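The data below hold one chain only, encoded as structure tokens and taken in the form predicted on its own.
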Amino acid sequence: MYGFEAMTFNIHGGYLEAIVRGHRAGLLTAADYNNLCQCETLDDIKMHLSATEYGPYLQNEPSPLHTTTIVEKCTLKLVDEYKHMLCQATEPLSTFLEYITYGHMIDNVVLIVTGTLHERDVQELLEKCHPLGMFDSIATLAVAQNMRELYRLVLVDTPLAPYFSECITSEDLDDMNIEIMRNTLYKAYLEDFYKFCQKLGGATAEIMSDLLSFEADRRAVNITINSIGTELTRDDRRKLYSNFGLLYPYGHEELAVCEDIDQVRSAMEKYPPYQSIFSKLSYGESQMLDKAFYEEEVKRLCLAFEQQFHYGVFFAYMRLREQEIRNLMWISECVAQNQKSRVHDSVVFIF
């Protein structure tokens, strides 16, 4: 009942959500980027690290340091956060926080399956693999030719297996249908996440409403620009979309149609948030529109932390980490190859 969590909700809740406010609170402030941001080598960059929460991460690993490490390594005590709250959740929680990594698995079977079909060694596939999306059979997923044998040797037994109903066909996998896999299990994991938050009712539906909603126009805005100029039909296109979100359903028609960048523009331009987002970037361009809409995620995942008594805040904490791990990336990157320049070009500051 909407205003009543306060009563229940700290019985199985409180600890677990004072253990992510914690964590939230040693998230890397503007302070610690603009120290980044200055480094000139990979061991600058550990050295600024070692007084943050990844110190004890880093603090074992010799010189010369390659930005691989850093990002695994400040991934590893995200999973290790992850699995910590997990093992102290209770129902409805613990399935909560198991939704949350259904997006990484998704990643990991395209990933396995686009490499084997590029004749990559699965070894080599399986290290790329993100920790949080790892399954048992995941290895597995090398011999499968099409659609059908995928789910029938490997993925039935995993908790995307409801998700792949709408995508089996035995057509043999190539790059096309593997990347309209790859959208149509999102579609079918957002509606079920969404779904799943409904039904949980109260500040949790509320807030993570409005974060999936905002999920889900980002895929749908994202899948109509990268399908301009290919085969893919409006039909097709059309299927991608989750249906639910601010652009469900006139902004999908409108979307559908669309030939060009502008046009995704001049039907973006009717919905105030994404104005917002579209008005930033000069007519044509689209290269920033990532980052652009990564800004606007980051502000909406830090108001989910000013309400109290809802689960939006662990799935608000995991995006955040996420988007601090792809910071460091980026910062990295730009150290490692003397691209100093353009190191603020990708960097989100979430504080």
Given for the second form:
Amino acid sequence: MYGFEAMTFNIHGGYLEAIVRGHRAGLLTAADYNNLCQCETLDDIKMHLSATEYGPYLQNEPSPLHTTTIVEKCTLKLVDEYKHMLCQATEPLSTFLEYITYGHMIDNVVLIVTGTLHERDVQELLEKCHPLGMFDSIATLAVAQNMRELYRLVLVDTPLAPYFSECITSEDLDDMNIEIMRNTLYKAYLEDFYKFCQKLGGATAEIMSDLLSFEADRRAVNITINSIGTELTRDDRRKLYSNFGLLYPYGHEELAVCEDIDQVRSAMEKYPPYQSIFSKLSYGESQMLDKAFYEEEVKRLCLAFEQQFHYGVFFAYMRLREQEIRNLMWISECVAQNQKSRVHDSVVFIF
Amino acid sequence: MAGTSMVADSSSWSTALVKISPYTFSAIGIAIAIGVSVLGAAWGIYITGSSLIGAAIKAPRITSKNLISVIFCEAVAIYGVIVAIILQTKLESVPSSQIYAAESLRAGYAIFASGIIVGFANLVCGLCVGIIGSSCALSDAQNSSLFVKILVIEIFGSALGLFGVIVVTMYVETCLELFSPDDDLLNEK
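The block above covers the form predicted on its own; next, return the form predicted in complex with the partner chain.
And the full complex, kicking off with our chain again.
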């Protein structure tokens, strides 16, 4: 019954919801970002971050810092918090929390397969993988030659197994096929997650369907823009769009036939939420589109915290942390490369 | 007998209900008064308590102030105990010929109704205060100026249990004053 979750949610989820809201209070604010943007060196950044919750993670790093170290330690903090919550959670919250990481698993799989294709060393690739998406047999991915082997050797034992039914072919893995595989897996994952949230019902279903629809629509737009001018046919493109979201099905029909950015813009401007995003960009420009999408996503994620007694706060917190880590990476890179004028190009303030 | 004169068919539901002894009704009423009140209080306390514990990890300052929410929930259980004690002092034994007399039935039904009134009023009051207390703890952890404002909402919520107690107190006084030990019916054998 929608509206009466308040009576029973706290039995299993009350403690963890309070913990995740406490973590949210520790996200960096606009004042912190302003301080960080004015840093001259990476050591200044480390000093500013030591006053925030990242302090214990960065204080033991030796002095010539690299941007990858900062990002790695911040990600480590996120992973520690996630693991703490996961081990305290019961069903169905534990399944929900695991669903949040499948996207990272897909990215890791694609990273290793692409890296192997380009003759990189497996150990080096494993270090670049996102820690939230690690699973046991991940190193075996380097052995596979085509998708069928990939599935049979490694992925059948992972949670990603059911997402593979749509993309098992005997084709060899090359760059184009890997991207198609990534998008097909992600489409299956989003639809599965969406169905799971609908099954949970109540406030979780409502809030998560809004957030996941936005994600599906954003991926549809990105797939369209990235495949303009490539050999991807319209039918193949249509197969990569998820079957839920604001754009389904009529927006997908229009996007499938788009050949340049302006056609994408005219297709999207029929939908009010996306019209406001596209109106921020001038004609013919697509660099700021990523930032505009991130800003819209952050706005929706912050709104998820307005309601109590649902699981959407966990998803929203993980995404906001990832956005914060992206911000820190951008700021560190700008500072390290002495391009501080470009710092504000890609930092999305959360508060 | 007063009950069976109302109906023609001796095997109807109304006869069955009337034949239930008023002792049963009053005992069940007292059980509901205390049992359901305590259920409401416990429900409210666990809703508040789990959020309070989790929120206090990052913001330890909230613990002492937010115990007020737990105390409001506890008060609901105390109302239930008080009313149960009042009700059970109204129990009297009557000679077996008077068990189905009108006054005995009235007393039995009055105690049953009082039990239901106070039990369910306290159940919803405990739930209400518990949910508000949970939100209060989480909001206080983020912004301490919100605590007093949410506390006002909680005070209004806790008045609901008090309404039940007031109605029951007046009800048992007016309904049972007719049935005093000096009554002629009791002396008559």
